[in-house]
Amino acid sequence: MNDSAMTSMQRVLATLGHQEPDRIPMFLLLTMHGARELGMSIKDYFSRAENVVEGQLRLREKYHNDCIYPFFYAPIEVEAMGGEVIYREDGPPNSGRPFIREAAQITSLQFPKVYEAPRLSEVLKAIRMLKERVGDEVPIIGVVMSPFSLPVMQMGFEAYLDIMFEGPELFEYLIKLNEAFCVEWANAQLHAGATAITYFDPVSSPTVTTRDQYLQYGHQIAKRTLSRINGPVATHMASGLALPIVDEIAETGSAVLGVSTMEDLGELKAACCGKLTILGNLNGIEMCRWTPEEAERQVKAAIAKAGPGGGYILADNHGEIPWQVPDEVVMAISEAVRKWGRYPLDWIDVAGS
């Protein structure tokens, strides 16, 4: 199918408007994948910028993919900061003993400047390939960590909870480093040629804290960060819920909120209507199981209730599509939004979801 009339920049711009371009926008969050379509592992792969950018170009035009995306993996923050990172064949590299073992230490903590740390001047380099590759054509999407969630790979999230209620001047020392660090590395990625950032804040998710806690701690932090980054941001919850906050995620400046396969999307786009545009919320663990037929089906739901209006941008509820979602699920999930998602839904008025 030919996706011509819009340029996958035009059309997101056009759907951040809330209008209705050609097409939904697909994003698919690819990250690993790109591992397998060079033949290599995963930690071989995320070792060198080439690899992520050659991978990249590839998962785009395989896929018709409405954005790129050179994320390498949640823990890259704290590998900077001295934290160990677990590699795996099979999934994410992740989180492995946190550096910060005993809450005395947060006041000697002293963090590298991001284009001091080596593998974060990577992922800069990276995006600088993509950017020189891609141009204004499609998005290129950085990522950060939310300085309110980042402490649970810092120090673990039981010990963070303890600060959080028990320690409150190391706390907010944390915080006021975490922010620091947060601001430079989103600029950072913008400078380098990143088009937006995507927040990552699953802890502010009252699957995780109450309404009362979000909104004395994980809304004011994120009030003051986003306000210093220097381009448009996309609020993530990573799977977590976010319906009962949403007024307030549109206070923080956020375009965008990433939302959870636990909420009903035609709730979720009548309380964000106008005010953010939503990201999402194929289920991800779901999806490592579908046919392609059942990912048609769940795409065509997704639009059927998202769609209409603009201000929808299909994608998975996490952030991250695993590794082991095969190669014909992405592919049946792309040619669906290609199929069910152009303007006007017509069909939709026809035949309901």
Given for the second form:
Amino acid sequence: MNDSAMTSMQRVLATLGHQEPDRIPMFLLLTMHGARELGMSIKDYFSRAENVVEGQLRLREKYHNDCIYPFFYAPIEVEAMGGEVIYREDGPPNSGRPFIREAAQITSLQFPKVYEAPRLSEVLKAIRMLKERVGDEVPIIGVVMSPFSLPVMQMGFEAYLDIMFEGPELFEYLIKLNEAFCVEWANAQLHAGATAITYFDPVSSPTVTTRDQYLQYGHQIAKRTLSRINGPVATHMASGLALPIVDEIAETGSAVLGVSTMEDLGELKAACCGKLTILGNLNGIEMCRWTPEEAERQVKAAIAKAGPGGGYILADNHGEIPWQVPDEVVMAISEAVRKWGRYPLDWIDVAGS
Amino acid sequence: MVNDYAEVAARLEKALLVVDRIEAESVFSESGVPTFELIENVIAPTLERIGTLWINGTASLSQVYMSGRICEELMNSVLPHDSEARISQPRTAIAVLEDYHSLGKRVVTSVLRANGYRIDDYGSGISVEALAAKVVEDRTEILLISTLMLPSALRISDLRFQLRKLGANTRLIVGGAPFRFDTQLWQEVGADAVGISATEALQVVTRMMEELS
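Could you please show the structure of the form predicted together with its partner chain, as a counterpart to the form predicted alone just displayed?
To see the whole picture, the full complex is given below, headed by that same chain.
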């Protein structure tokens, strides 16, 4: 069966239904590489929706990517709220000094409407343009930061943990504001043409908060938020652990789980089987110095562990492939998925993997 | 008394893991143990255990952070962080390079201070040039650098170059997410050591201080 047997959309939908499509879908979550394709700086690239549209289309064509990923950068939501974004030549735009300097400011915060925020509107424009170009052939993946994780950029991790433990009223107030914003932002992207939303929630990971804290906070927040998002959602731990809370993540209504390279893909597959599709978990940091041969080895190993039976999308483990990853490595990953990811995965038994 | 240390440490660990500041204060005030004995036999092993629990995936970063913070505050009440009585030689400092994600720095600082060390905090979002100048000006001998983003981690090799150019032979200890996900990266950027957790950072600092003393 060749790559044209199914469209990317059909391939992804089959795997989300825990069926085996023609081959493993791959989500090469490339953002900044679009700037490289267009020969422009990262800052210039993200300044216009047209650049992101062109970059994403070129990346899809080049790597046979099974998704379009019009994610600009992580702090775009806090930028809309008045936060600072720091651009650099060799990495993703990063959040600057938190805009909530004192916890007491929280009760007087007012966030803009999504459609009134110029940078968010640029993302929506990119999604609309991409939808016009690709239709239903390939999923367009929108992105939101979870209401539980956004405060790390809004006020800094330490101040946030301080109110989580010792300022429950301020914590609740901020979370409510964030929930409303997150739902509006997610639904605006779906309305613009996004097929699904990735809900980045690293603070819910057992790497950051305990299981009890997750059940008390992150889980409740996700259940409330996801129930108001008008489309499918993928929860992503952005490199954080997930195994101890897999069942609870499934309860939030999430269809997909972005998992860490720090956890065994086979164990994750067993835990998620029939409940959540796994997205991951190639090590994006090590990927920077992989050879094409190493990339192929890593892809084979991931497919052998998580591929059988569907319910698996190959991707990096963080939700964004670093700028430093060379094109030849991305190409090697793509070729390896197309070579080793075809169903049925007979070679796994043959190789004794 | 030695047998009692384990009991006090177990009580402290339990209080810290549930962020019970009042109970932790009681452990300190009721122990009757002299300050440096308390550090060596109670605080250090307790924070080390909690750090190990985090590495094993059975404690969370929020518990590590709150434990370090509570211990640091309790220590400050008996031994202020700029006290001459602290272990202050060779001169040691910490910074977050080109980034404002400062939780890692705060956790490591708390653990070092809770263990009786004096450590200068050079802040967050500092550039390679500014950090190199500060290190030379202060004659800092051990510098801990925390990073969250890969590009910031890669800039450590530029810092190493700048420091050499300025004639500084400062020992660099690096830490943060990029170094957890790539165990060879610390060598690639020219660091002298890596501390994957605050506990590891403490062990490395202790070892380096002995070597330099």
